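Given as structure tokens, the chain that follows is alone and in the form predicted on its own.
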Amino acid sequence: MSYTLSPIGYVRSCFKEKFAIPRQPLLAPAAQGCIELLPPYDQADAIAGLEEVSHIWVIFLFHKTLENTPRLKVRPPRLGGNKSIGVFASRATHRPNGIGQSAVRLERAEAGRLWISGIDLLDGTPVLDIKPYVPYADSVPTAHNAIADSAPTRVQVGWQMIALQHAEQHAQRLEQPLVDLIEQCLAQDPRPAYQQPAPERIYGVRFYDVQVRWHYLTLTHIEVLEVSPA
């Protein structure tokens, strides 16, 4: 038996490309966006009661990684990208049916729009469902996961002075915490774990409408080189 799912809305996100998106939600609190709901869910009745909720589950579609051939094993970045485990033991984006879920902070709700933060969602992501986070049921104090037993080690993020000045200028224009967003995302070490980057290798990614470029001084120290219009 097959089923057909239709989006109830789409994510408008600070992340315009997949690279450098945090690998889990809530790791970058400055990452903000909104869910634009589609009819009939764009009416006030659909969100009544959400003013009592601080966090929500967003059920979504990995629309950029949909595949026709099922994957039974994947190579999670957490394990260095060179060790395979079963797809159901990971949160890899290559999912059966392409379905993902993220727990994010709900900043405010209005008819047709939910403003969210701490997101790990690409701009344009189709949303399939929204559910309230229920602390007593969704948080399990005795839970364990030996593969990912703690948050990844963060790397140090420094700035060239001109890059920081430009970031602050763009932050004022966008009215968004751009400097915090850059630091929080780059601190997650977005490079593929198998790469050993030399200082001359320049990485880049787009946040909002600006391009950010950086390099690695060491494997634990990033320096932001440039923040410019995309």
Ligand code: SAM
Given for the second form:
Amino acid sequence: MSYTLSPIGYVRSCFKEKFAIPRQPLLAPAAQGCIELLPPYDQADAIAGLEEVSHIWVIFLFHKTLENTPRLKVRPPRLGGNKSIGVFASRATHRPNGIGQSAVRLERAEAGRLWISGIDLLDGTPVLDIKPYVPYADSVPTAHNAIADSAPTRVQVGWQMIALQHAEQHAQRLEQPLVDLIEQCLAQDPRPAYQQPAPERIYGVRFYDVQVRWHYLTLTHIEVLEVSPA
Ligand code: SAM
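What would you give as the form predicted together with this ligand, now that the form predicted on its own is on the page?
First the chain shown before, then all remaining chains and molecules of the complex.
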């Protein structure tokens, strides 16, 4: 039996590519986005009361990793990319029906637009549903997960002076916390776990309309080299 689901909106996000997006929401509070709702959900009635809520669940499609063949096991990056576990024991992007869920901070709500932060969502992500976060029901103090028992370890993020100056200029132009976003996302150590990054290896990613480039001075110390128009 198949069912047809239609997006109720799309995410406009600071993240223009999958690389260097935090693995879960709220790991980078400076990651900002906006859900643009589609008719008829762009009317004020659909969000009446949402102003009473601090966080929302965004149920969405991993639209860039949809696949037809069922995948029973996955290799999550946090296990080094070489240990496989069952897809239902993971929050992997390759999963049945490609459905994701993220609890994000609701910054502001107006008819047709929800401003959110602490996101882990790629620009253009189709949104299937939005629900208010219910602390007494959604956070289980006694819960445990031995596979993902803590937030990923963070690395130190330093700057070459010229890169920091350019980042501050672009932050002002964009009116967005770009410096914090870069520091919070790179602190998540976004390189593939199996890679031993030599200093000459340059990494890059696009946030908003700027290209950010960095390298590793050591395994636990990133240096941002360049922030330039993409
Ligand atoms: N919090 C969600 C969940 O648990 O279902 C997502 C977790 S998943 C590990 C987070 C990753 O999904 C991000 O690091 C990013 O690389 C990827 N991602 C975000 N939006 C996506 C999209 N629209 N299509 C495919 N991958 C996406």
